[in-house]
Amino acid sequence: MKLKVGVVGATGMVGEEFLRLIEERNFPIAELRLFASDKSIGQNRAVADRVWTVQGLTANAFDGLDLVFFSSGDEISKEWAPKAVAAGAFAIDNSAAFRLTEGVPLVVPEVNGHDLPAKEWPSIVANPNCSTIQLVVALKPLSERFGIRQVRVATYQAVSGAGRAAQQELTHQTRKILQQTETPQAVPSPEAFEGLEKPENFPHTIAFNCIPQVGGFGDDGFCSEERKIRLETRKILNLPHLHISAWTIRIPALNAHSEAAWVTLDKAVDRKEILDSLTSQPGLKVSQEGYPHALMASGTDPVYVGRIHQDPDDPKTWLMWIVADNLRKGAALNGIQIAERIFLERSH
């Protein structure tokens, strides 16, 4: 069975992990349609042994598709993809635009691929947060087996998440100071970090620094991405009433999200039970010796979990470190196998 896919947003950082992947999977694509903004429009992109031009979204770019890929910012979604789903397509949409609109689809395969709609209905799926993908695909068997009563987490998200001109940003403030440094030995003075250009894509200079903020504040002093973990993790695992709470910080890694959680179950459980629980799960790896980190993580497909523990004065509490490559697993890759559960997997 090949498809007729477009990929909306192709030459952002996610859009063009979108057609890495499709080579890679070898996922049976007949047509590939690609659109951009109008500075992209003409450019050509080789995919599956063909070369594709990018266009523009126009009144009727989705007629005759069977799946289209969003990954161009809410607004876009928000107009483009029932569009999308009117000529007759499935949208798998990357954006905040409908994560929790009721009876939207919010989908990690290998959590809650029972929510997928059948093939004949074509309809929105919601692909989630990337924070909040690799939590929950963790978070998945703990639940299932042992109850969880309460989730708390740390996230240390690399500049990718914010897109190609955060990873420059950093690259170039980076080498900046660097440069206005006396010596390579030198640790840089705060002279250093002077004459840098205002950030554009964060608050703050990012280089060498941490900044405990992703996405803008609201009333109640959580930034937008810590909402979005805390919703989206009741929705995807079904669980309205979960006690949760997250942090969220931008830190100057290129790529790969990593999170400290602190997850308390409704029973106390031996460490064997755990470790048990977790390796079972698919899409989890877990490291029992050593732990992952974000270098290790980036290009590749699982969610890593280690330096899994027990605290000591709540034995119910275990913490662990989740890590997992926020542009393929936490975006394109799960947006992936979205699409092949629905059209492929289910259809044998």
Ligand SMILES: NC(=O)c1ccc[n+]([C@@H]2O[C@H](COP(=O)([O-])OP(=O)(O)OC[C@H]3O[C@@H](n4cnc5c(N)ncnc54)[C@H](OP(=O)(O)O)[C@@H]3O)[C@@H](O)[C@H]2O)c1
Given for the second form:
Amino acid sequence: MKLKVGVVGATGMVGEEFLRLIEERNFPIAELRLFASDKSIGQNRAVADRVWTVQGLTANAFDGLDLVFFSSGDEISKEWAPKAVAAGAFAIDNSAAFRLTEGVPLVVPEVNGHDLPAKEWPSIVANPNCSTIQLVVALKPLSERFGIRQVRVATYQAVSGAGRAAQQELTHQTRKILQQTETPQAVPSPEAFEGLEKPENFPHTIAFNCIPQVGGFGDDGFCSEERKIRLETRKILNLPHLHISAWTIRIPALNAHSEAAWVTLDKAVDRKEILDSLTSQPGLKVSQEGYPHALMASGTDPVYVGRIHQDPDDPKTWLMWIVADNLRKGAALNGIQIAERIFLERSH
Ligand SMILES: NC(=O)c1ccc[n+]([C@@H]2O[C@H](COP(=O)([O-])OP(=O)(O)OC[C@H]3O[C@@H](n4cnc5c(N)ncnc54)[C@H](OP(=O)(O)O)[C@@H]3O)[C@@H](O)[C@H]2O)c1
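Moving from the form predicted on its own, what structure would you give for the form predicted in complex with the ligand?
So here's everything in the complex, that chain up top.
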């Protein structure tokens, strides 16, 4: 079966990862329609031995397509994903627009693939937030086997999670600061930061910094990324009353998100049982020696978990370090896996 596929946001960080994965995984393409903003119309992308030209979104843009991947932000998805479905296509949406909408499945295939609709029923399927995806892949086997009472998590998120302009902002600031610093190895002095342009993609200079804010703050003191992790995790694991709270921190890593998690189980279990459970989870690689980190995870498919150890004051609580490539498993790869599950793996 070959599919007619649209990619909205094809020139962005997630969109380009979609194109790479289509080739890498030999995703069966009969036609590829690439969409981006006006400034990219007419650009070409070579995928699967053919060259495809980027176009703008127009009234009949999705006619005849089986499937459209969306990665252009909430507003574009809100307007155009329902139009893709009306044209008879599945809309697999990377934005936050529909994730918490009742009736819209929010899916990580190896965690809750059973929530996906049959291929005869084109609809919107939401791709979870990148930080949520890697967390639930590690939580799923623990929840299934032992029950989870509480999750506390702190994320250390790379700049690629905020898009291409954000990644460029980090490299630009870093270069500029190092040029102005007499000895490149020295800790940059406050003067080294003078003359930097006002940050556009983060609330503060991201180079050489660590910013405890991803998204806007609510009245409850949480920022939007922290709320997403809480609510999306509950929906995906079907644990509406799970006690879960998050800190989300932006760090000057280029790619791949890291998370420190404290997971409290319903019962006390030993280390072997924890490791057996985590090792059985598809898509999850358990490091028993050493630990995973962002640089090694970047450009790869799995979610990694390591530094798994017990809280000495609470034997039911286990600490772990979870790392994944936010552009791959956190976005495009998860989207492609959703499509593979709907169209290629299941028979209905
Ligand atoms: N980055 C991640 O790790 C990650 C993870 C999960 C989810 N997401 C979500 O995925 C989406 C895209 O993220 P990204 O990191 O790829 O951002 P990005 O690098 O900034 O790319 C944005 C894409 O949207 C396109 N676009 C902008 N305005 C448009 C318009 N009016 N019509 C059609 N296309 C338009 C851009 O086209 P031009 O190149 O022409 O401007 C570009 O292709 C966001 O919703 C984000 O929240 C991102």
